[in-house]
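Only one chain is shown below, in structure tokens, and it's the form predicted alone.
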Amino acid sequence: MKIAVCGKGGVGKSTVAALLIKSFLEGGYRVLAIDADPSPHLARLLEIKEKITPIAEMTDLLAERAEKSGPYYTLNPKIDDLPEKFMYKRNGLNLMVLGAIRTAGGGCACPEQTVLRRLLTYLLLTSRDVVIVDMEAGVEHFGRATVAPIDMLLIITLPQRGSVETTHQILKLAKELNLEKVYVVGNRVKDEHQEVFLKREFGERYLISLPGDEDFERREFEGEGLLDYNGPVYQKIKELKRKIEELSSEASRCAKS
């Protein structure tokens, strides 16, 4: 299972990704977690104390692997040795913090992005573990077809008009990439009225609602980790994990028939 988690900035995709990682680890799976957000948070949420420098901030390494010389660079950089050098490992969890290139004025930093995209694709294609990717916010990565190797896309949305509009945009782009297993997860859904609203917006694509929870929100506000959180949001995350397993098994049966 290779799962990408995305959505508009501020919807809680990193916390959803972290709790999904926790649930799969507790279920006995080995998990490869990939943080591909420009502002990586998975290490903190997973209570990893060691300082991990995102690959995107290793400018000399990226330039070297891109074989950057003036305006020229390679489209096929060497990346297969990077996971062994920079992957954090702990009790069934492998964490790779990629980050993403961001430049003042909106420059594309193409050589560096090429290395990061190739590394992400390599990780997705070669891992035999459950893979959970915390994608960058918004929809830019769809324009680069970065998510094409994934098995399932989870779009996190809030019961708010701006978040819902971004989710519809992501659904449209996912369809253009021929991604089939694309589902919407409602976050911070406070009541039945909000849940009905989201179900009406997304129909069969709507998978589950995650509730609000004061303890969970306090943890987010104070920047605490989530490994010992077992409140109502996590109970729903475990239900989400079961749904993912069912959908994955169904896809496998269809592929064999």
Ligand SMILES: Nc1ncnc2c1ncn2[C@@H]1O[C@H](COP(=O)(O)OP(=O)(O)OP(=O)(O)O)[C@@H](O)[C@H]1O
Contents of the next structure:
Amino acid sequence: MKIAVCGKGGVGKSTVAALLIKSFLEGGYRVLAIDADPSPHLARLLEIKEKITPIAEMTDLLAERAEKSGPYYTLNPKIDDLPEKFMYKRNGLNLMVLGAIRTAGGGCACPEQTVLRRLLTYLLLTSRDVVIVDMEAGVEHFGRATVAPIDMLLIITLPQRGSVETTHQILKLAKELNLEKVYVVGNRVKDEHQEVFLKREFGERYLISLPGDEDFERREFEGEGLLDYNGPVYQKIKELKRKIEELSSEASRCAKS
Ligand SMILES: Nc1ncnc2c1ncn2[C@@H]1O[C@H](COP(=O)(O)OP(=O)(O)OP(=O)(O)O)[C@@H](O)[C@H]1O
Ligand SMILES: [Mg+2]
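Right, and the form predicted in complex with the ligand of this protein, after the form predicted alone?
Below: every chain and molecule of the assembly, starting with the one above.
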């Protein structure tokens, strides 16, 4: 199962991605986490202190991969086949970081996006593997169809007009890419009134509401990760994980019949 988490800037994409990773790991899955944000935070949230070489720094590899399909892609790699050079591995968790912050005014993210799209296309997964991609904020990457090979897109939204507008924009772009499993997750939803508003906006695509938790502010301030967080947002994330499993097994039943 390949899942991408997207949405407007600051809505909670990395928080949701990190907590979903935690819940899949606790469920016995092997997880490949990909931080596709040019300003990556996932390693910190997952309490990984080791430096991971971003794919963006591997210019030779990028040039080669962007031009032709190299051995990793034509052979349909499994998670274990991926080059250790730019991957962190720990007890079922694998983390790759896509791109570093580019210099102001310079460079385009296309080669990294191409590598990511190819990787997502050709990677072979078992039923106990899950890939979770923490996407760059906004909609720019949709132009390069980086998310086209994923199985499920989760759009994180706040109960605020700006974030809701971006979510509608993403839903439209996802439709153009023929993505079917596209769902909306409400974050920092305070009350029923806000939940009703989001349900009305997104109908059946609306999966779940996550509450706000002040504890995240303290954790950010202290530079603490989320691996030991078991508060109210995590309780809802576990429910979200179950829904994701149901939706993906429904899909494979449909595909078989
Ligand atoms: N449910 C929540 N309750 C309280 N604070 C939250 C919640 N979700 C996220 N936050 C806080 O909001 C801020 C932004 O969250 P996060 O970094 O996950 O968003 P993002 O969408 O990944 O942002 P960016 O677009 O910069 O990548 C963080 O300080 C995080 O701790
Ligand atoms: Mg983020």
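Here the structure is a predicted model, which means the values were calculated and not measured. For clarity, a rigid core is taken as the largest C-alpha set superposing within 1.5 Å between two forms. Numbering follows the first chain given and starts at 1.
The two forms, fitted on the rigid core, differ between these two forms by less than 2 Å at the CA of E204.
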